[in-house]
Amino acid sequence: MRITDALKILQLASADAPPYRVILACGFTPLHLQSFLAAHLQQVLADRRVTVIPGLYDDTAGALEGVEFGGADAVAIALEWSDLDPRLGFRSAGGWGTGALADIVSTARGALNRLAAAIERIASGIPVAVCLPTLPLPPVFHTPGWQSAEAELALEEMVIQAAARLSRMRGCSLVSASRLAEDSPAGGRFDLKSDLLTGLPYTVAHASAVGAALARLLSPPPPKKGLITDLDDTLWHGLVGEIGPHAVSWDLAGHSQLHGLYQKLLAALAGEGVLVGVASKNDPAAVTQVFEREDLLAPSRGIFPLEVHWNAKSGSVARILETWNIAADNVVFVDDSPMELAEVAAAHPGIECVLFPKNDYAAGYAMLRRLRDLFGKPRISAEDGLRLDSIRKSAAFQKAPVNGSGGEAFLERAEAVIGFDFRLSAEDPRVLELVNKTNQFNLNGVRRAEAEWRADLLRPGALLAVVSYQDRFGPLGKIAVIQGRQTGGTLTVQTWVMSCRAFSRRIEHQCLKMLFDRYAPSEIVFEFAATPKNGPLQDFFASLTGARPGGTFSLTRAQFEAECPPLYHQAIELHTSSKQWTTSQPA
């Protein structure tokens, strides 16, 4: 990005949009870095007006210690060596020399501890993105530049230790040094003239790269949820129908290690909660035999469902999406055939199609990295590990009719237990993740910044319900969030989301029943807004009121009870001094 491009992006931002305020803490004059950070954020936060506020000049730690919750939505930090000791920069009058090195190392250690403590305090309330030192150290060491000095290594070791400490903090994320090195090579980062004359040590290109890296941490793209893969010449090398189940390969001996690496990545993704399915034009019996091989690196238990037949892959993808109950734009399709990729892309707009480059190792390496980027997430939750198992075990829910005696008996025998946690806590990252990543059952599609979320929970009358579910098929974990406020006899729901994995179980009805039972409101007001994807929630409201809502509306208990179907769950209020068990009776 050029600086003129950045300024144009910022000029086009709507002045009426809600503000998104970022504090930029760095010890140097921010200049271009401030503009690039704001522009990169503005590109992904089109519905907000991004403002980047620079911190105190030449006092990064002081700027961070002065940050107050409520004054910003996020904090971006660009650390350089001079933040640890001014003598590690080029603008300081302090001496270099061997005699100063021990004191520099000691000062740097204290500065890092102070910075880490300040960051830990901030990250407990709002997101923090950190870029560790990127510029070369000055020629302060006695060794020639091609030889590492002991003091130099001591400084780098301290930074690495501080980075490890920061990476463990919830709410804090760090720029990848290796990825930044690809985007901004070391030799093109430092501008001595700019540093000495203006106080900005970065070249324009490096300022853009650092700004983009910090922006990506503060507003990352949502990770994809599912991957659908081809088999022949993709998951393995060879056509299983021609050479047989025992001749296909994915190892070094068969010159097919790229397929083995792909299998290893799929196995890792499945273990992290990514859904993995198969769409292959193939012989089902032969494929079954391959999946029974003990040397398969992507275990079949981590792959579901398998669509293996000779029909169009777009149809297979449609059935897999239905089984997973997720939209195409949350899914990646991998195939070695450009024609198959085009056929699926035409039938499912929004799906990410990735070519498996079976004979191009450089492209194969790039593909593996791309898949990791598409599915990467900062942390893995307990619910991530439950996702595939819950979909596999509850497939009967997707097949059983919701209405009719057969479906009613099925629900009655499900042995469902719903837990409600009403604690006003913002410490569980899964809660805000559900709010910001759920589309189909989402009250209004509003995404919530962590600072705003925490502030809402501190307001008088605030309410929060985090809903967990399990039945005889297994646990689904935390699957719904309700947030709002109570004013007199009125309950206002501002946020209500539910995972698509929980559909068809009448959990949404039980949520409303619990709100009426616990808070006894005269009515519940829903701050509803239609979105392109929340049709399932609109249908639910229509089943209670007779029509899809057009905006904010209210629901009385009498209206709810008149249309509520029988509920068979055992409802538990969690984390109270005496746990309340409420078994719903059929209406």
Second form
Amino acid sequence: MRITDALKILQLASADAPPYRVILACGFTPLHLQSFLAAHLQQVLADRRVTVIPGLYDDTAGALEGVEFGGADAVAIALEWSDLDPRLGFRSAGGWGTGALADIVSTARGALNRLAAAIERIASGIPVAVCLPTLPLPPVFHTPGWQSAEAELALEEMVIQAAARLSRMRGCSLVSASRLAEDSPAGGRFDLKSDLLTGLPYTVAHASAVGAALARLLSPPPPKKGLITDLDDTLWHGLVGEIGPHAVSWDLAGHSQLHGLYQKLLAALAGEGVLVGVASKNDPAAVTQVFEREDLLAPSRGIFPLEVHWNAKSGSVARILETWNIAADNVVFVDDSPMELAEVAAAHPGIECVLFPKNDYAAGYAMLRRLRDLFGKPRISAEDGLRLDSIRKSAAFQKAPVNGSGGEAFLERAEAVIGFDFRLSAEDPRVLELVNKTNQFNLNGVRRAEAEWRADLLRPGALLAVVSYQDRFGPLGKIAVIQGRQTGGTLTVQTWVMSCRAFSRRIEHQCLKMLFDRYAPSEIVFEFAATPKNGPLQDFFASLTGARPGGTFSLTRAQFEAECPPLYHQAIELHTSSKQWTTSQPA
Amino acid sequence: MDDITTRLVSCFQTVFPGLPEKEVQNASQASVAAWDSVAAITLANVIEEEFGMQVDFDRLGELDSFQRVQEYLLEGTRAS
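For comparison with the form predicted on its own, would you give the structure of this protein in the form predicted together with its partner chain?
Starting with the chain above, the whole complex follows.
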């Protein structure tokens, strides 16, 4: 990105959009880094007006210690060696040489501890993105430049140790040094003239790369949820229908290790909660035999569903999406045939189509990295491990006719327990993840920044309900969030999301019943807004009021009870001082 | 307007978006409040990108008005 481009992007931001304020802490004059960080964030936060506020120059630790919660939505930190000791920069007159090294290392250790403590404090309340020193150390060591010096390694070791400590903090993320090195090679980063004349030590290209890296940490692309893979010449090498289930390969001996690596990646993704399905034009019996092979590296038990037949793959993908109950833009389709990719892409706009490069190792490596990037997430939650299991159970649930007597009996025998946690806590990352990733059952589609979310929970009358579900088939984990406020006799719901895995269980009805029971409001006001994807929620409201809502509306208890179907769950309040068990009666 | 002036006006509008177009050619550090040292460096970088040349940062202090920047660019054009 050029500086001109960055400035023009910022000029196009709507002045009326809600602000997104980022504090940029660095020890140098931020100049273009400030513009690039703001521009890269503005590109992904089109509905916000991004403002980057620089902290105090020459005192990164002081700037961080002065950060107040509520004053910013996020903090970006660009550390350089001079933050640890000014003698490790080029603008200081402090001495270099062997005599100074021990003191430099000692000073750096103290500075790093102070910085780490300040970052830890901020990360407990505001998202923090950190870029560790990116510039070469100045020639302060006694060794020639091609040889690492002991003191140099000691400095690098203490930075890595501090980084490892920070990376364990939920609110803190760190720029990958190796990925940054690909985007901004080491030799093209430092600009001594700019450092001495303007105070910015970065070349324009490096400032852009660091700004982009920090922006990506603060506003990462949402990870994809599912991967649909082809089989022949993709999951394995060879056509199973022609050479047989024991001749297809994915190993070094068969010169097909790339397929083995792909299988290993799928196994890792499945373990992280990514849904993996198969769409293949193939002989089902032969495929079954391959999936029974003990040397298969892909997670045969973790792949669901398998669409194996001779019909069009776009139809297979449609059925898989229906089973998973997720939209095409959450899914990646991998196939070795450009024609199949094109057919699926045409039928499912938004799906990410990836060509499996059979004989191109460089392209194969790039594909593995691309898939990791598409599915990468900062942390793995307990719910990630439950996802596939609950999808399988959902599929069983969906097959039961809920409206018929058979379906009613099915719900009655499900032994469902719904837990409501009303603590006003912002510590569980799953809660905000649900709010910001759920589309179909989402009250208004508003995405919430962590700082704003925390502030809302501190307001008088604040309400938060985190809803968990389990039945005799197993737990679904935390599946819904309701957030709002109580003012007098009115309950206002600002946020209501529910995972699509929890549909068809009348959990949404139980949520409303719990709100009416617990808060006894005269009415509940819903800050509803239609989105292109929240049709299921609109249908739910229509079932209660007779019409899809057009905007904010209210619902009385009488209206709700008149239309509420029988509820068979056991509703429990969790984590309250006086735990009460309330068994719902059919309304 | 000649080509250099047109492109220079565009650079000024990029760095000082609040500056009305008709006032750009009379702009100076004295008349534009936003033209501080940081803006001066940004302006120099935007001019570098637009004209594909290096601005001599040692002379940044002299480039304190549209007219002087324009003369600096013409000087560079004549020298090359």
